[in-house]
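Presented as structure tokens, the chain that follows is alone, the form predicted on its own.
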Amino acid sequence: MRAVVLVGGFGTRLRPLTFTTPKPMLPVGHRPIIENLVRMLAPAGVDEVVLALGFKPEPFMAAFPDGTCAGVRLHYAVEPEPLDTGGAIRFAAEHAGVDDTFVVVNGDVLTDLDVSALLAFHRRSGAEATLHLTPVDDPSSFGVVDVDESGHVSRFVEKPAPGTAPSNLINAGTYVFEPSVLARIPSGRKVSIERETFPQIVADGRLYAMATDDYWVDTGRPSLYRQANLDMLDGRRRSLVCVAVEPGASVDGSARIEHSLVAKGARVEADAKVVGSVILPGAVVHRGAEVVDSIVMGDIGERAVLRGCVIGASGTVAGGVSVSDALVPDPSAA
């Protein structure tokens, strides 16, 4: 079985981290997001993942030079221009010659969903397309699904105004499609699967959905990306855990690492303190610096204090200064 994973976005909400690293290549639990996704798909019998690529395809190819990830074959489909979600799915599926039931996953979602169960539900219902749903407190930023007890979808409302949503069940970004879905997507232009294609399938009575309470997080915002890493450390995932300090990281014996991840290739010097933070490959936290609730790729000067910051690979914080809730470099100046 094959799966199409959408990894061609610009990762705008995660800037400045994504100035240098595509969002699906950012690590969660010391593994790239895309590898975490592949590890979710493999137990369901997925033996080939088609990466729907656009923005910065080279890092994916460099990371998996033998064309496999977690033992699963990779197929690279690099779209010639941005085609939105529906257009990217059709382009990637046709590029790989997909002609049977297949799975689609948004490349910024991490979940403990049992994909085998979603496939079984899809086949039982006779659906043309099946969505995974998850409950959230505020559904206004998501695609909201109105579904009956059998899983039949009667409405699909993309990002409803606050207070108008038909339910609190949102599109969680994992789907099962029959190949006939591809014929519904016009070729050669941008097509939103959520706004254009799903309503067509609803109108024909062939869109179904399965809701679960499995772990689920959209890693597309810094606060949630940081939380996804800490969740791995805290054992909140069903089967995935990680160590706080990855082998290959340089952490001085006098540094304090509290509820944080430090990646291979990062350096934390003497008397530094790191709390509730993610220190990514290449980052340097100099002597006596304090990093709290932050994500760091760049260089933090001696005795600097960071709180709630995101520091990109080219970002530097001068020694002795205090910075709160800052993005460095500032994406708005790019």
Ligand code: GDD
Contents of the next structure:
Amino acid sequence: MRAVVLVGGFGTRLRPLTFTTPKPMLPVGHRPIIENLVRMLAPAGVDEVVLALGFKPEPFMAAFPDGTCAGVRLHYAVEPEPLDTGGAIRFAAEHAGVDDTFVVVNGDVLTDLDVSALLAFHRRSGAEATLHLTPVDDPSSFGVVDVDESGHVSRFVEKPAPGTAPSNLINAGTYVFEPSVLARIPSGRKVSIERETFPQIVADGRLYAMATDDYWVDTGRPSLYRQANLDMLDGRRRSLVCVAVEPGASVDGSARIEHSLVAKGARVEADAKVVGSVILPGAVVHRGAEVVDSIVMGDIGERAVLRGCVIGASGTVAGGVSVSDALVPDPSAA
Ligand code: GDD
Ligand code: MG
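Form predicted in complex with the ligand, following the form predicted on its own:
The next block holds the full complex; its first chain is the one shown before.
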């Protein structure tokens, strides 16, 4: 079976990290998000993953030079221009010749969903499309459904105005589609699967959904991206855990690493202190610096103090300064 994974968005909310690395290539638990997704899909019988690429396709090809990821074959479909979620699904599925029931995943969600259970639910209900749902406190920044006990969806609203959502069950970003869904998506222009296609399938009574309380996070914002990494460290995932300091990271014996991840290719020098943070490949935390609740790809000067910051690959923080809640370089100046 094939799965289309949407990996072509700009990752705007994760700038400056995504200035250099597309969101699905950012590591969670020392593995690119896309690899985490492939590992979720494989046990359900997915033997080929179609990457719906747009923005920055090269890092994907470079990361998987033999065309496989975690033992699963990859097919690269690069859009000529951004086609939005629906347009991207149609383009990628046609590019790969998908003509049977297939799975679709948003390339920035991480979940312990059992994808075979979603497939079984889809087959039982005879749906044209089946969504995975998860409950959240504030549904206004997601797709929200009205669903009955059998899983029949009677309404789908993308990003409803606060206070108007029909329920607290949101589209968790993993779908099972019949190929007939593709024919509903006009070709050659931007189409939002959420705003255009799901409401059409609802109107024909053929959209179903399965809610689970499995671990779920959309990594698309810095606080949640950091959280997704710490959750892996804390053993919040059903069967996945990771080490704090990845083999190949350079950490001085006098540095203190508390509740943080340090990746291979990062360096933490003498007497530095890293707390609640994610230190990514290429980062350097110089002597005596203190990094708290931050994400770092860049260079942190000696005895600098950082709190709640996101430092991109070209970001530098001068020695001795204190910075809070900053994005470096500042994406709004780009
Ligand atoms: N190839 C391609 N082309 N991919 C795209 C494009 C495009 O033009 N636009 C977005 N994507 C990809 C993004 O890279 C991401 O993996 C996925 O499509 C979803 O886009 P986001 O920008 O992350 O959407 P969202 O988080 O605001 O909302 C979506 O996810 C929520 C769950 O996390 C929607 O599907 C919501 O309904 C859902 O609740
Ligand atoms: Mg998202």
